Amino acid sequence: MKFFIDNLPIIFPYDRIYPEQYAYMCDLKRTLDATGHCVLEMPSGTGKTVSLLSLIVSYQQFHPTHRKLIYCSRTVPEIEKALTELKRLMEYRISCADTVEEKEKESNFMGLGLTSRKNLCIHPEVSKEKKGKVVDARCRDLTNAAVCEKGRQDPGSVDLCDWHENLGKLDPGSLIPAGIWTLADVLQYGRDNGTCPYFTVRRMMPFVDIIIYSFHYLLDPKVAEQVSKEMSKDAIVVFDEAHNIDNVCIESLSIDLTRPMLDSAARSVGKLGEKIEEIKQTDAAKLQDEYAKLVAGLQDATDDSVDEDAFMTNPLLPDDLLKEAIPGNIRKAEHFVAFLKRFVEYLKTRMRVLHVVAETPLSFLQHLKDITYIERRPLRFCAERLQSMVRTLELQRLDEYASLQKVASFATLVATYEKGFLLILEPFETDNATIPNPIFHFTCLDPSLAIKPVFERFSSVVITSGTISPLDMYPKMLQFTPVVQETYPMTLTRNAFLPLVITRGSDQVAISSRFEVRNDPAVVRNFGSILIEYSKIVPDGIVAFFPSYLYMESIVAAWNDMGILNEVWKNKLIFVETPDANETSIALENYRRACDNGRGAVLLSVARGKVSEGIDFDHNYGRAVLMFGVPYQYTESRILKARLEYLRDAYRIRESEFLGFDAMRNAAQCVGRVLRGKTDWGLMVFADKRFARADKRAKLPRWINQYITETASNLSTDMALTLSKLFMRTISQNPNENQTGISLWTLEDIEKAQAKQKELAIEAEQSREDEEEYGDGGIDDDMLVDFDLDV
């Protein structure tokens, strides 16, 4: 399907088009052209992906400047979904075009994914072990460039991995072929070629027209400096199923430690020790010669060119960074190991405390300067001055100094940042613990920090998802001014979901999770009559959600004394997500299994769970979604009591505002699970007497608001069986009416809404005209000027 916006001439990879996906790509289209940022709110399941792939690979190949699209996604499934969809793009527009020029620019477009070394790693040895950490580590030994240059002098005399070799002979911009491939493509193509597929992206990235690769190779400062470093500042950025976003760009800033990793950051500093004794004995003159370079005043003890190999980059910001020579007191190699000896030593006294500790990184240096003579300086560049010893020393198996680089990392953030963060010294992991186990959070309180340099960098920033309403809130909490900010209704021809807010069960108790009724037995029983009443009339697949793992082990529990596991089982199996993820994934494979051969099964997950985020329920796998409870955070937590206050006294941002907002996303993209296409059918329960309130349900996204009735916002558990059943008779009826021209547009659809917006257009141009040629009798310009004012 071939259609024009403005003059922008649009290829769409399918015959019919949704009005939703015709007004998104108009929105996206003018947020491209006035090279600003926006914020787009989609229904699931209405093709977002393939709307913002279109429009953006249309304006890319109209366009001369070609601009780069760099598009985040979340998970590792959803980068590879979001290539096979940009595959099929790409094929339909070859076919489209109609000369030999348009087919050969067609084919020369090229679109890259980018995940880690374990994803990517084709080594017999090295893709066998399990921790990515591990395998980094490993990959590092075998490629970094000290080694390299080692083995290509005395073939034979260190391992090197050939693939990674093979690649080093092959011309830079031309290490696979123009197209679009997924990551199991590359992956094919390596063990067809000999070649490795981490660094064949890696290398490609600075010739490739897309780029799909996770939030953090772009928010995480430590990543970006290594990937995102070579982007140019034109280029547009797309954050997908970006509801979390502000979570993402705090775990970026923030780092924990513990006992034990201190211990291993002691032992590491001691090996480092013996490394450089060693070395003074054997290579004096390297140590020397690093020295040398460092009072020299040059930043890295090698050229600017990248690093491939860096065991670590700098944790911060690239504003933050210093342009300017390392201290003296750090330069020897023996002074630096004998600084982070008493850094470390001073963390682990720090932890010896039995009380909880708050305080701001100011006070945490004066404290640390009164008792150590540790000076805020020498710990701003703690991280770069590791990076250049580790390299010098030519470290093998980098897995094992992991805490240490931690550690420097934590001095280097903590003596650059003063606002923003806050230390959290906590000695018990509960409340009423009694054996301590100590946790020092350095935890970033605000979330545009990370995002601030994407922002500055880049004109276009694309923010969107299925569930990111209210949308006024990230601009807020973000800290940048969108051009573009939208949601979008949904459009069917006839109701495909239902909405129900359950507020009492039969017996007329009032439901809900809320902390002091959370227990109570009528309120937990009322919760599994819910379950086993649905699991009786519902076919195939139920998904129910809790707010928390805690809370869903309690009721469980409850309900297994009450007999009403025994009763769910007549009708379902059961199934539940665990925090252990190969757990997990067994348990959705079974359940999916259960689905399919007709037995029917429920599966019971948690609220910001695996579950929740990237895993749809599409057809037979989710006829319902349970919601028990508000998923509110857990108040106590005090790094989030922290960022509360915080969001309150710099953004005016109140406490229950932002919980509310935070709970309600989280609502939304749980029951969003249900719904993953026009076709596709389902109920959402929302199973608490919280959810009746006007100011609760204004934060739901506008396409789930706009099907919640009057009365189906305060029903009874028997009531909301009734408008289920009635719901569910009426949607396997079959549908007559078209949904063509309302629900799908073809092409003259568009170009009637073209038409009717241009009309639209004159019209109120004509108005404004009118309005000028009368005047609002008032005074004009002229006359003000000629005013004689005596001030």
Given for the second form:
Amino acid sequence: MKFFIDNLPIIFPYDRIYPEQYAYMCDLKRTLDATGHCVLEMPSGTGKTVSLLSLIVSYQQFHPTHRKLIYCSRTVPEIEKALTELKRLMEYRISCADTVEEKEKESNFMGLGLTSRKNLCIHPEVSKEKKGKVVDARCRDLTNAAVCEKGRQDPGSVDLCDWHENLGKLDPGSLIPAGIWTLADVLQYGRDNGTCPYFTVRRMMPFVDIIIYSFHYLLDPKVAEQVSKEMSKDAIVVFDEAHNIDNVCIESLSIDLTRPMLDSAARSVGKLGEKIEEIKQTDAAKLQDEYAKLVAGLQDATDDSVDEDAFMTNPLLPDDLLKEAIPGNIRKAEHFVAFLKRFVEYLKTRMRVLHVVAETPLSFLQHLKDITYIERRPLRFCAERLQSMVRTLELQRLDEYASLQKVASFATLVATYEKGFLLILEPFETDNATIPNPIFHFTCLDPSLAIKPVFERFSSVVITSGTISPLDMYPKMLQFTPVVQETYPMTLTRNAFLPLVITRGSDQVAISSRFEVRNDPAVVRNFGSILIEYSKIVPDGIVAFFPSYLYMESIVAAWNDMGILNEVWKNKLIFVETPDANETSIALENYRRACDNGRGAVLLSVARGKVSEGIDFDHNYGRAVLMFGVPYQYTESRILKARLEYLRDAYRIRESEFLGFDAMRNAAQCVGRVLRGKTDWGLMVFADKRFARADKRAKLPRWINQYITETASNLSTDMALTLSKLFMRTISQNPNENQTGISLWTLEDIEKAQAKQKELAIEAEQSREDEEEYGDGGIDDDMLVDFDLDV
Amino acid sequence: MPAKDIDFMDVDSDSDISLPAEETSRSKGKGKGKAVAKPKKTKGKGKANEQAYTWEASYTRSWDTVQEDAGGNLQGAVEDWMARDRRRRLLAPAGAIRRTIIRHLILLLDLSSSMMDRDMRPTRFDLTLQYAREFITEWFDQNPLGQIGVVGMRAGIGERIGEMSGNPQDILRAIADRHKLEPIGEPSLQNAIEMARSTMSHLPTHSSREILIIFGSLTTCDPGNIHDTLDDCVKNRIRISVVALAAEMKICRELCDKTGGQFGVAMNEGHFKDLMFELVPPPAQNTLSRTPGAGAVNPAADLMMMGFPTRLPDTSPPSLCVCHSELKSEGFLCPRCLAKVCDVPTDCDICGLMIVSSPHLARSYHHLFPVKPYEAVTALVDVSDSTSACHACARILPTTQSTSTAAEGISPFGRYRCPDCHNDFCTECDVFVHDVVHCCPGCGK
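Compare with the form predicted on its own: the form predicted together with the partner chain:
Below: every chain and molecule of the assembly, starting with the one above.
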């Protein structure tokens, strides 16, 4: 259907539209017009992606400036889903276009998705590699500039990737015909035409209208510099599923070093040294050449390189990038190797310490200088220098140098940033372990650092998710000012989900996962009885979330001893999520099977785990979510403590405020898994007395919160069961009512709503005018005249 | 009430946060937590029993569902019910539809332990048995040519409770003894459906094969893949309907959707009965089920052979019957092979001929040619004086509008008109004609 928002024609690929989708589009348009940022929360399963895409595409096609859209999603399946949605939309648009020119314009619209080499490689041998890093390295061996040059001059002397070579023969800009290409389409096209899908996408990026890729390509400075450099400033950036964007930001700037990694780095340094000796014997000119280049300055050294095959780029943010030459003491190759050796050895000695150390980058540098005489300035160029050297030496199989690369990035980061970072050395894995397994954390404490360049560079950044409440937290944490900040309710013709807060067991004992009481047998048993009772009355799948793996393990062990698991077994099978991804995916597969064939199953999983983040439990796969306890983070973690302290000092976010916010967004994320659309239904059970508090509930997204009634916010197990039973009977009735007009709008409904809006606006204006009329408070001339006459 | 509850809950520190400043409050919280836990233990022990007490269950406030109007009358509520019935009838397709009148139904009863649940009174199990009896009686009344068998699912297997039979007494006897059917263990949908399927596998194509499952459980313990069984059922053109007593299970919904049956979840006792009785009228014949290779090239000329037996009087000399090998004087003689059977309708045990009596055939007929729904008269403009009385019972029809608000499909004058003969009928006669007589007195057909 086609309709107008203000004067922008929107083409929406379905006959009906949800009211919240319409509202979402209106707000999005407002943001784009104002060229500002926005935070939007819209319930999952209400067609967020399609409304977003259809508005932005309409906007792009309508305005001659053609702002590019950068759409970031979290996982590969989600990227693929968005691309499919986009493809559908464009097909619809083409079929809707009236004139030939318009049709032409629509079919010239181009959209691509980018993912790693591992997913896009079609080289018969390379693509068989299991690890992404190895695929990357082997691909680079076959495609980097030096090898290509050699191969072309002297065919057969080195292995080259045919698919990549074929690509070189086409003119840039027309590697692939216009249109929307999903990842699968690109792969197929590559296979059919003998071209490399990965490089096709990479090289086409300046020419496309919409690019869809993962968060990291924009947030991680190591990757962003390579991939997203050419994006124009007026591009529209969308972060979908952005509820923990702050964690992604922090991760992208944090580095953990372990002892095996340092050992491997030391070996790599040795290998580098040998290689240099070798080169010196055979081709001393090469090293001399590099040296000369480095003297000339960093900028020139990087400019002529093809950045596609860069082994690593500077982990620094663009504005911190240095514009000066590499210092003299690491210009010579052998000097640099010695420098690295010293630095690695220093880190190794630091790791021998058996007590926890937390220090700022400044004190670390001071100590480093005292012991090894390594200055701050050369350290900053470590990453840059390593890259240049790797290029000069034409090393193969770069994945073996991964640890060294990490160490170099670490050196550069630690020497560059003073604020917002902390170094923590933890010699033991857990508090009561006796065998040291030291980890050196270099953690970023400030999520706004990584995202700052994005906000500064792009005029419109849209942050959206199903669960992003409370909305004002994100602008505070990420340091930006949104133009629009909105959350939408969910319009439903029937209450498709029932949130219940259980605060006490049937025996009236308060239940809580608070640390002091969580292992109390009474609490454990009450949690168990909730599981048993719900396994009896809920059909098909139940997903239960625990705050942590540790707690899940202890509680499941206790349940086993109490015979609770045997009780549950009578009604449903039990599956457990483990930290191991493979095990979990097998468990998930079997869980799905059990839900499909009617046996029914319970999945015990962990908030913040893989299951809670990326996996949907739609329809029969999740008829109920049980949230055992409030999923607070592990507060004893030193990294978290440091982060909390930083947030308090820098942004005045109180510790408890942040922890509460973080716990509730994870809880919302977990329970949100169960409802993936308007035909879906499910129960949401919050089992902890702390959920009953108003301040906790207020942090839940509005679309969940609006359905928590006063009676359902403080229940005992048996009361909750009665309500659940009733709900389940009611919701199982065949849905035959017509949703049109209430939760589904046709074109007329939209026009009606718009007319109403206009009326309201006019009314508001009128009332303002009225006020103005009476504003002067005097008596009209006419009235005065009348008054006179009367007398 | 909620306010009171909050008072009882101890207010404690909000979270797991243990920052140095809060160290003291944390230890305090610990003591508190323990103190809370203690009385609970002693209390909890007594009722670890899984049986819920009656007072824990929800109230049934049946009187609340009836709404009185302003004058305190129940007239409005009753009319609402009737309007609902009428609307349902209007929705039903009016024209002649191919319906299968020779029906074979397997009643599949859930006899697993979940049937002991008391959320339907007295228990799901007792209620199911009671409704099953009523259902069987009603079903045979409407479908005299049909046959019913009963299978139970108990302790993981399918159990044959009553053989397929055309005699309601046999079936009722089979489920009469409550103690033989005591629910136990877990149900297995697959086993039970397989058993029902094998019972019906020999049936000819012109008869319908239906399974009605009364399912109280929310799980099924199957030995194999139930989807294979489902595919077999689709292939054998078995129609599965499910009445669930607790909630919607995906697999049940799938069984019904794929085989063309009905699925319903009972809200309460009355609704449970409604859902079951919706399955009494014969289902429309599935055009999909006629695969081209099945032999019936022209569905219009699909004839079948039936025999009308000779009834032996009570006074005839006793002889052995072929069905039970008992010496009896009364019985029916098969017109083809002259074997003696005890009851009709049935298939002759000797020659396989279908033996029916003509009244049976006639009774089944009304499903094929239903009485058209009467139209509600909403205005008195075109009513002549002669039709001031009901055409059926001769009661004088009111000419003033009744006070209650008119719902859709309800005449404010209590007057309903046959679309064919244009005679007017009163509300009661309208119901009686459509539900019992199945023949319009005005048209006479």
